[in-house]
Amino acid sequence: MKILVPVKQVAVLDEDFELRDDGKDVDVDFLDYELNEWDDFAWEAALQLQEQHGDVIEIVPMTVGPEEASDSLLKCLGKGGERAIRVWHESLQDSDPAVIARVIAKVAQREQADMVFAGTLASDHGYSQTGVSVAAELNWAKAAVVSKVNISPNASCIQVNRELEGGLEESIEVQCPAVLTIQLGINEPRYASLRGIKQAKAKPIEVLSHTDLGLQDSDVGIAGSRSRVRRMVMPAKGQAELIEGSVVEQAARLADIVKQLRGGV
């Protein structure tokens, strides 16, 4: 069984930041990057299954991003796995989740993967669309917000628990092959050892372009996207007031505030 685990290097804002001149994103000078938290849990889930079943399960992390995104793959390989895949070309710039899902699906087909473990969402944009879109591209079964996985290699079905609203969990059977989106708390992601980090640098990271996957320029980037960012704005800052004094004084001040909000009526 082969499990493909898409991971993303997400943007982390500095305390103070500015938008780009075109107003469509944050200026990169004000961004740091790290492995998406949800993807860390997804990779740990794959690692634990490999440890449980041995070499019969192969796990492969992949990402869609420029050379700097290799840092997230190295973090994964520092914990386990023997190789990784990175897909990038300048034509992929500004691709929406639908395009990223299309690329991941093509990699899954190329790798003849049996399962895809994706994080439920990414902490920078929070679309929660990539994993389920991959399932749609592949026409595979899917289970979202998964909190427990029970897999036997070569089984036609797997057992998973998924989170519902109100603290409820649903236990379901999913037909294989399938895409699972992994929720926080399903496990406790390990730290990479110093030895693992050193070994990761010697492990191969295959670099592909979209054309290697049979995609054209018109299939990716803005041209292939179903949505696009029109503009990004800073939300208006609210205000607060600490009301001091006696209970009577506080009540009087509250009454004044209410009157002001109602237009002095």
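Think of the rigid core as the biggest set of C-alphas that the two forms share within 1.5 Å after superposition. Numbering follows the first chain given and starts at 1. In this text the structure is predicted, and so the values were computed from the model without any measurement. Compared with the form predicted together with its partner chain:
Once both forms are fitted on their core, a CA shift of 2 Å or more is seen for Ile243 between these two forms. With a cut-off of 2 Å and the rigid core superposed, Arg253 has a Cα displacement that reaches or exceeds the cut-off between these two forms.
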The other form holds:
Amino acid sequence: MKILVPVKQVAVLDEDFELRDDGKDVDVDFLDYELNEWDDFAWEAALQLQEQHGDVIEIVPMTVGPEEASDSLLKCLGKGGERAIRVWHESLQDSDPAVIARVIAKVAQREQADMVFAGTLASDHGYSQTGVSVAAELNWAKAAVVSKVNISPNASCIQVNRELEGGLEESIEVQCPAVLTIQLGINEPRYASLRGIKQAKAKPIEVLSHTDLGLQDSDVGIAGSRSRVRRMVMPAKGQAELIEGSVVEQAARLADIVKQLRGGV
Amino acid sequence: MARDPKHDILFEPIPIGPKILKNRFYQVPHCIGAGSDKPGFQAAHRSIKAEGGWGGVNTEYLSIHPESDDTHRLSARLWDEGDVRNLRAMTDAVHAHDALCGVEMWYGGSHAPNMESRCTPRGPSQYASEFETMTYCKEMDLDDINMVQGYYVDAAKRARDAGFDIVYVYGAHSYLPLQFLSPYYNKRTDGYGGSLANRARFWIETLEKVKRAVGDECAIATRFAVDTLIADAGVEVERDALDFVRMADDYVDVWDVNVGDIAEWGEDAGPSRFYRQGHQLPWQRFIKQVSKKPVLGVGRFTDPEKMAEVIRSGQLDIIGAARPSIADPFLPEKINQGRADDIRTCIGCNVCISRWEIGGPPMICTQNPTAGEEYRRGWHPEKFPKAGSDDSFLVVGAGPAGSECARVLMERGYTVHLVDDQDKIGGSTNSIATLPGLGEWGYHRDYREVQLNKLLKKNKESQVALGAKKLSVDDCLEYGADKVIIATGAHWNTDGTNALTHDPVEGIDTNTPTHLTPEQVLDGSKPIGNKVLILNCDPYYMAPSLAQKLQEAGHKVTIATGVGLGHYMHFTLEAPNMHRMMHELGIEVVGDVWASKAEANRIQLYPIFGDGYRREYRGPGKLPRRENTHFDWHEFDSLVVVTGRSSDNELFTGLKARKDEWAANDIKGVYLIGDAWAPKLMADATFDGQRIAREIELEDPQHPKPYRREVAVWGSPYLPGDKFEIEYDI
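Target state, the form predicted together with its partner chain; input state, the form predicted alone:
Below is the entire complex, every chain and molecule, led by the chain shown above.
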């Protein structure tokens, strides 16, 4: 049984940041990068299943991203797994989640994966689309916001719990093959040891382009996307006011503000 | 990042007498254990602050004459040319950073025991010091007054010759000028006693003489306790102090004002347990109302917002600091660069001060382990040598020692994995900072947390693994680190093992429901009954802190102690108010006792000095005195066992036992630091972390390399032209 775990290297904003000149994203000078937190939980879920069932389960992390995104794959490989896949070509730039899902689905097919564990969402853009779109591309069953996984290798169904509103959980059976999007808190992701980190550097990361996966330039990037970012904006902030003066003056000003907020009397 | 414009006011120059202070950051005189006899220590410690942006830095109190000799404590001295030569090292080093350099001329009166010089001190009246044991002064006649004022003038000239820009006449902390001013000391009936004008005469005349001697070249400062906190028995700010400031203002270029006296100078250097930032402002703020001169003062100012507000609101002109400048010598520069989050905030533990109180070993700082190590170990607080190898490190335990070690290793460029099973950096600090009054101690953790998180961004292979599973010996062996540093801390003894008997107390077992360790009290894991007995054999804060916490929570607390109560807190200046608080809260303290045995709800105590005052040899196996016959049972619902600590060093001993497997696992060394090495002060645990991180390339980094010593050299006379050989006057 093979589990493919697509991970994303997400952008983390500095305390102060500026937007790019085209206004469509944050200037990269103000960004730091790290493995998406949800994906860390998805990878841990895969690692735990492998530990439970041994070599009958193979787990493979993959990402769609440039050279620097390998850091996130190394972070996964530092904890386990024997190899990883990175897909990139400059024409993949500015792809929307549907395109990324198309690429992941192609990798899943190429790998003959039985399961895909994705994060529920990515902390930077927060679309919550990629995982479920992979299922659509593959025409597989899916379960989103998964908080518990129970798998027997070679079984035709898996049992999962999904997180609902108000602390409710839904326990469902999903037909395999399937895509699960994993929720935070499903487990406690482990830390990599120094030995793990050192060994990860020697593990192979296969680099593919979209054409290796049978996709055309028109299938990816802006050309293949069904949505695009028009602009990013900073909403206007509320204003604070320091109320000064004597107690009487301060009380009067406070009363004015209350009246103003209530619509004036 | 750029400076916040709100803080610009802190960087405005201000004239003081013939000098210009380049900004409003001023290190007031404070002790470090260097004096004039360790010129390298003195020069390096003060000049690192000048480098860090302090506009003015001072020596500690500086004796003007052998008649004011504070031995067993350590002051600077300006007695002769030898002192001028040694202190010149400081003024040169400070001037290299464009800062002003000041000296605090001190005459102690009967507070100076003169144990080295064997002189007899002089004072306004004859009295026994309330601070120093067995020291009386001679009441000065007019010749004496003239002579002692001459000592100030001679010392001021030597200070000028040594390159000092600011010369103090030191009248705070109950030293001589204040002894004349205060009716608590001054009982004279002549022109130097009685009315305020008479009591002020000595101080003003001395200022005038000093100003006449060096005032064209040096700024004249005076440090003045504007309120001695004993109401009209001493000096009160609105009664005598303001009039004195009016009278003396023409002879003073800058006022350095505080409150309190020397016997309880924790009212000035207020520990965070009792005093917040700016705690003296209710007194200090009066002085600017009457003085035409700049006014400075301390109050453990660490926050640039507060500093700017204090100046903007006209309470002070200059921010004085001692402890905040020790915790972070680069505090001004960090504010200047808009890096407030990088400030190592003073936690107000007063461990720096404790060393002076103990008698002058080098000052240490809990937050800044490089304090006092600038010269002898060559430690810069902000700069580190580059990594000397590609070694990677596993540091187990993120408490004071481990987090500091990881921080410094990472600053040096090493790859470090810091692992702790707690969810937060800080180790024992996390629970200690929940004790009443000790919240600010958490700044120690906060600084390291912020810095480690910044450093992690620079080295993606480094890792801070919190909430991790406890590492076993096998885990450490297999971890893949070249070097393993164990900083697993210590625990409170569960069986009553203590410093008096070096054995457990029969019957004490904190695995039973009614006996608790401090950890169990702090984590709330066990119910605590109404009547609590704390058995104490620890010399520091744990017993009084737990007593306060439990009494305030409604328990009825008794402390039975064999080693005094919070003895070390005398050194940190916390003791007077701690004892007041014990009384005010109604906590009973049973002193000079120890425990012979304990049961579930009672404990048997005996006086540590019971029977048997006569000693005689009685043969093997026999106590050479009469056995104690005095025992008392004391009942309790819960017993808190504060008898001593033991290292959590199983991981280290386990790894050491498998040393033959290190090479196969590519481990080059395993080291032990902090409380896991031996329980110690948080300051010393932090030092351990910094020290091993700086010396990790040594063949044996477990043990410190020798530091540079500053001692008298046989064969070299102290004064030019003097002799060093043994020679008798016969």
